[in-house]
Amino acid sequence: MRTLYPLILISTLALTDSVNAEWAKRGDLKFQFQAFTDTALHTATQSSNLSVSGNAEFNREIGENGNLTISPFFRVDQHDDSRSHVDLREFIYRHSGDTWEVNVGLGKVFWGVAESNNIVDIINQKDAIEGNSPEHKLGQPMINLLLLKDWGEISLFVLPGFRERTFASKDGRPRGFSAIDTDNARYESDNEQNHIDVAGRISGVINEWDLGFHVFNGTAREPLISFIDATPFYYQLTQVGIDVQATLESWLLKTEAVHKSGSRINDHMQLVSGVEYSFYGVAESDIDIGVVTEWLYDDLTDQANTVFQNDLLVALRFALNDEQSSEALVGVITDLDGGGDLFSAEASRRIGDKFKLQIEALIWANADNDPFLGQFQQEDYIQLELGYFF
């Protein structure tokens, strides 16, 4: 991560242009409780877990066209030392012109339209011990040039530094049979974490269609895991992909597709495609219900480095449209080849102006014969989180 520090220095020097500027501040403090319904099949013996996390965002203008954003994050976990960590999610300086923008520092970028799995979202590394939500990302060192056109945007990236994926330790849950040995990660590139990745994306809107096309070349964010010693291997990857979303009255049509190639993997294609239909004002109430279906496919089938090689998501989204912004999403991803099923449910509701309660549950089922999901057969859990926002 030596390449990280010059980028932070550049961002910090920008402060000298506006020492009297005021900071805009916001953040949250969250208390989390997890309850596991079964005894683990590995070394972690706890049936429950407590943790506290905090996230803040500080923002200030630098001169007439500059802006600096700093977003620190921390979590302290009762059992898992790997989950107790501090990170800078963002430390990025932005300078804008009429038709362009430059971003330098640690940043977060999101690409994708799918509900179940955003296979095109490749710029940032996942903070996997925080959960599966796209918001759980490690800050990525970057130099980003954004060109604004009448028809859309062109976004170019130089990514001078790689961050390894986080995994639960031997004392953490949920996890597989063996804790991932993050201390002995291996790389295809001789430069390891200092390999310079590059990426570009073109996006635009044509009538009801939102379109995106991207190219990435560099270190794969998702490692190959050795079954012998549970060490991660980060290989070199070229990825080309598209993301498409169409809004047609009550219908949303969504597709993400990528082609991946590299000397250490078989060339292959991945696809996530589906629809969402919304019923508004159900039974003359304020409640909206969305029905979501998505197909997840990898043409490597049983040799794929993912559990989603031929799976179907079916989910229901509920929005009560009340003052408390109550909402919920309940769904199941089932393996169409007869593997396991993953049931998930999440709901949230604001309490007053400062608090928010979130509930999440994950259940792995029918996974006895699935070499990957079978590891999680007894890792079902329910999670409660109370957040204070300021």
The other form holds:
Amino acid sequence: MRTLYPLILISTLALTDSVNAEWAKRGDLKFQFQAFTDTALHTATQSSNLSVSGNAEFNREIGENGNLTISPFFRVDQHDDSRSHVDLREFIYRHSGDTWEVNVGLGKVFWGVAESNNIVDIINQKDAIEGNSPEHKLGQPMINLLLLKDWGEISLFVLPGFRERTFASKDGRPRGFSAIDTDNARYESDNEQNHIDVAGRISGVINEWDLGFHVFNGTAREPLISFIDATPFYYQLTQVGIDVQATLESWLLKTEAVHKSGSRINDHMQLVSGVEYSFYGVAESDIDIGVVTEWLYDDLTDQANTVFQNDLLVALRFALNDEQSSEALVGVITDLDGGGDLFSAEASRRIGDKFKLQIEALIWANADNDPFLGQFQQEDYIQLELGYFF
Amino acid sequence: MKAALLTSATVALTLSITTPSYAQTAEERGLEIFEQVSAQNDGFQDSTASMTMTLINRSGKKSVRRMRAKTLEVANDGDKSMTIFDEPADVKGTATLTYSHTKEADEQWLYLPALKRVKRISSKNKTGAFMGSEFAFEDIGSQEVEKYTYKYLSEEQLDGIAVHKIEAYPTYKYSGYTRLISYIDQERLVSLKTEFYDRKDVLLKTLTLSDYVHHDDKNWRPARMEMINAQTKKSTILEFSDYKFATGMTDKDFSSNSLKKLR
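Given the form predicted on its own above, I would also like to look at the protein as it appears in the form predicted in complex with its partner chain.
After this comes the whole thing, all chains and molecules, with the earlier chain placed first.
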């Protein structure tokens, strides 16, 4: 993390001339309150937590074909020193040709179509301490060549430099019984964080089908966690996968599938597949209701390095389409092998023109028999977040 | 018949211009005028504009949205268009890309800047409120002649302007309207007013288009559109500014990758 400070200093200096309208800006400042409804079964005993986070994106043209994006992020947390952190989500220069594009720097990339878990989305490390949303990603050092075709695009990546996943410290919540020992991460590659990863993706659209195919070779983003001392182990991974979405009027059919192999893991396949159906303008109102269901599967079953080895998501999405853009999503992920349920609810509503209130709740239930989920049974929380946007 | 008219008095000749053919049905005449309206609209190649949308609720309270729109003309099919949101701030940078089609369903993508995600979305939802306004998606989408059938009603005067009153029936089965009555300026061939009738055939909304500007001596564009909901008494004013035409944009400016490069 410390290596980031010079970059943040540079970006701060670069932004001092941001007053000259050359920079396009957007961002937010969010105040977060979390209430934990149960007493923890570990050392972090707080029943509530306060924190503040900020996110900004500055963008400017450089010459005729160049463009620079700088996105700093910070959070200051009341209890968890690991959660008080800074990052550069992006510090990336883009040069655009007519049929190609080169991106160099710290970048952020999204791959995938699913709602519950984007297993194909492997370029960036998750800033997992921030929460489960796919927007929380650490800036990834990259050299990216994008070839633009009539039918879609080919995107090639060289990824020098690895970012370790963030986890709650012993003072943070929610977490399992033992805090992950991030100070003693181990690697399969002798080059550790300096291993150079490569990846490529071909994607395109054929009528109602959006298709993607990718390959990745390098350090796995998701570590194996030692049962003995809770240290993360980052193994070398070869992954191939597809993501497919069919958009058929009110139906969206979505599938992500990956095959993972490496010398330190058993070859296996993961799948997230499901449908989303939307009812538009329910009962002559402006309200839309979407029903989402997805099956999450891992053929390693018992040894799977995921909680989603055979799980089903069922969720309802509400969009009021009112002046305040009020929205809600409620759902449950059920372990079909009887390992427990995870209930979640989130809702948001704009207040005035500059503010937005978000409410989120997570409840783990019926997980007594599951060694992983069971650890979170006492970690249920409700979160309130007030964001100021600019 | 025509030959007889041509040899007759000037009065009859004038009559033949406003009523071109006796054999033409009301349906054909309605279609013909909308084709002329569409032709008047065509040939701009591409355009960009800034939009300010003011939502006014029943008690008169206002809230404002700002957007930018880009459109690319596509020969023999619907246009490609992009809408980029600037205000309110929480949706800043969000953008939509639409390929409208005359025959098949439109294709539509949504860009979410916080996730850097381009998401394909269903284009079926035509009746939904655009940004909580009184404009439905089908009101602001690309208006293709083929998306309606027509019936000529009458010639009328609207605020001292001679207009064609024409009824249009959406061919799209999920439209929120049974019919639309449009008032077309006979001279400039632009729409001045449209009345929207809901699925129960009750007047739902009235759209008034005004402050038309003639761009490059070719295309008329309204600088102001006001939609009043007759049932809820809410209204939305949509104002356009900074119109630019033939800026040289191509298909590449309307790709899903281009959504990520907007600023």
